[in-house]
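Shown here is one chain on its own, the form predicted alone, set out as C-alpha cells.
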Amino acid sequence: MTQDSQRRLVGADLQESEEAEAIVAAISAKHPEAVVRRSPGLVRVEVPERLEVRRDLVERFLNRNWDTQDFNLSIVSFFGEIEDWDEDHIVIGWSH
C-alpha cells in the first residue's frame, strides 16, 4: 500500500442549500485536495485526515455573517472526530 492510501478520510454530509454550498466552497478553498460527491439533496466533501471549516472562507462565500454553531442546520452526518469546535473554525479529524 502506498502511504496516500493509508490516510483516512474525514468529511461531512450537508443538506443541500445556499448556506451548503457556502461551506463546501469554504472547505474546498481551504483544502484544495477535498473530493465533493453530490446526490439529490446532499453534498458529501471528503478530505485525507484532518478537515477545516473555517467562519471566515464561509463568511466569504456566502456574503454575510456566519455562526459556526449554524453548521448543526446544515450537517447531516460526518466522518471522523469533532477535535475542536469554537467561534472561528470547526475541526474533524483522528486522534487515533
The other form holds:
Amino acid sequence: MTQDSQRRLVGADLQESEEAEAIVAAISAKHPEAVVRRSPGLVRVEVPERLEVRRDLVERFLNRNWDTQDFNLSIVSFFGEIEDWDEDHIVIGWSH
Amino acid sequence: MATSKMGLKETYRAMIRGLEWTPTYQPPEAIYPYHTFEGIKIHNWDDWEDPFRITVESYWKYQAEKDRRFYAILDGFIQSQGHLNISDARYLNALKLFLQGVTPLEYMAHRGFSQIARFLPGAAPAFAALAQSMDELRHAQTQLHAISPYNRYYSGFHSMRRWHDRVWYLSVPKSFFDDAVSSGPFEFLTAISFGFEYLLTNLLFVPFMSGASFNGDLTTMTFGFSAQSDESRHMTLGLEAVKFMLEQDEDNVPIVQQWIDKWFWRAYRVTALVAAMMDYMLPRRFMSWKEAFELYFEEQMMNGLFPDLKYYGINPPRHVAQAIAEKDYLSHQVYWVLYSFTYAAMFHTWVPEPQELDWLSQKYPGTFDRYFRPLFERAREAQAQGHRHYFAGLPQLCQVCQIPMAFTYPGEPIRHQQRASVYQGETYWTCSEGCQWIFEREPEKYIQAWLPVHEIFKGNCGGASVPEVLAWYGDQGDSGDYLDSQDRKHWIAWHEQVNQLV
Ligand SMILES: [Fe+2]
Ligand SMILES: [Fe+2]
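Form predicted in complex with its partner chain, following the form predicted alone:
Below: every chain and molecule of the assembly, starting with the one above.
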C-alpha cells in the first residue's frame, strides 16, 4: 500500500502487445515519473495525479497513424477517472 | 467520408444526444415506471456524460475487431492441442469455478443492463447500458466458446447451467446477482456497475487472466483480455452513475452511501472464491490474494477513489476495515472449506505440494504457518493412510452471502463468528457484521433466500443423502480429490504419450 497519501496515483493496465508498448513509451515520455510494472500478459503504468496519452507521441513510437479510440483494443483496466478523450489525447485523473 | 470531419465529441453529441422524445399517447410514468420509487432525484438527464464517447458505429467497429482477434486465437489453440500446454491439470479447477460461477453472471448482466437501457429515461445512460448489455452477452458467448475445448477432455465442464442453479457453492454468485437484478435501476447500477465493476472487478479478472497467461492457458487469457477491454467502459459507467446521482441532488447522498456500504460487502464476499482460487488453484503463481487486494483495492480504491468521493460526502464502505483485516487469512479459510466439502463440488481440490505450502508461508508470514499449514499437513498424512479428510455433514450457510459459516472475528484467524438475528419469530444466521447489517436492513428480502443446505434437508434436491444429491447435480466423476480423479489419470497418460513421440 502506498504510504504517501499526498501522492495519489492514476494508471492503466494494458494487454502486452507492440501497440501497448508504444502507448506505454508515449506515457513515459510525457511523464518521466511514470512507473511501469509487469505481470504475465499485462503491462501496467502508474503516474501521480494525472496521466495523459497523446496521439502524436504514440504515433512517434508506433511509426504509423494511431486513432485514440484504438485505446479500446489495448486497455484492460484503469484507475482514476477519464477526464477527457478526443482526437488528440486521453486524460485520466481524479477530479477532486 | 464526410462525417470524419466531425470530431469525437461532436459525433457523440450528434449520434446520442436528443434521441429521446416526449411521449403523447402515454404519460411518461407509464413508460418509465421504475426510476422514482428508490427515492433518487434526477433533475437533468443531459448532465450525464459518457467519457468514452462511444457511438453505434465505433461500437461495432471495435467489438468486431476484438472478436476477430479472439476467434483466430481460439482456432489456433484447438488446432495445436492447446490443452496439453497448460502447466498442470490442477489448473483447470480454477477454470471450472469460473465457468460454473461467473459465466452465468455475464448472461444475467446482459439481461440486467438491457432492462436498464429500456427503463432509464436519459438517452446517454440508456445507450451506455445498451452497449454494456451487448458486451455482457458477448462475454458469456466467448467464455463458453473459449472453455468448451476443455470439455472434450476433462470433467467439471459439462453442465454449467444446471449446476449454477443447483450446486451449493454456486448459490453464492447466483444469489448475489439475483439480489442486484431484483432491486431498482439505480441500486442495480450502484451494485453491479460501481460495487462490482469499478471497485472489485480487477480482483477477479486481472489475476485470473495473468494466471491463465502464466499457466499456459492461451484461450482463457484471450477471452479474458477481450472481455476486460470492455470492462474499462463498464467501470466508467459505474463511476459516472454514482457521480451523476451525487451531483443531481443532495438528498441522493445518504441513499447512495447505504448502497455502497451494502454492495461493497456483497461483492467482496463473492470474491472470497477468487481468493481461494488464486492462492491454491494456480500451479504457477505470480501474486497472492493479499498482494492483489493491496494493489487493486487498497491502493487504487482506498487511496485513490474514496478521497475523490469525499468531496460529495461519501465515506469508504462501512465494513471495509473488516475486509482489510481478513486479507491475511481469507483465502486459506475459504480453500479449507472447499477442500472439506469437495465430495459434493463439481471440481477437485487437493493438499498443496510442499513447495506450494512454502510459497504460502512466505506470502503470509504472520498467519499461514501458525494457523493453516498444520491443517494441510495433517490432511496429507490422513490421506496417505487412506482417510482423505472430508467434513461429515452439511454446513450452516450465511443467510446473506450463502457461504458456509467459516469466517472469524476480524483480525482473529480462528475464532468463528456466528451472528443471530430474529425476524418475525424466526432466527436467521449471518457470517459477519457486514452480512448481518445487510440482513437487518431488508430482512423481508433475505428471508426468501434459497439456501442449498436448507433445500437439501427439505427434500428438494433429489434426497437427503450425499449420493442422491450428487445424482441430482448430475455428477459424472466431477467431484472429489484431484489425486483420485480421471483428470489426473488422463493428464498423466497423455503426457506419457507425448513424451514417447518426442
Ligand atoms: Fe462482463
Ligand atoms: Fe455472509
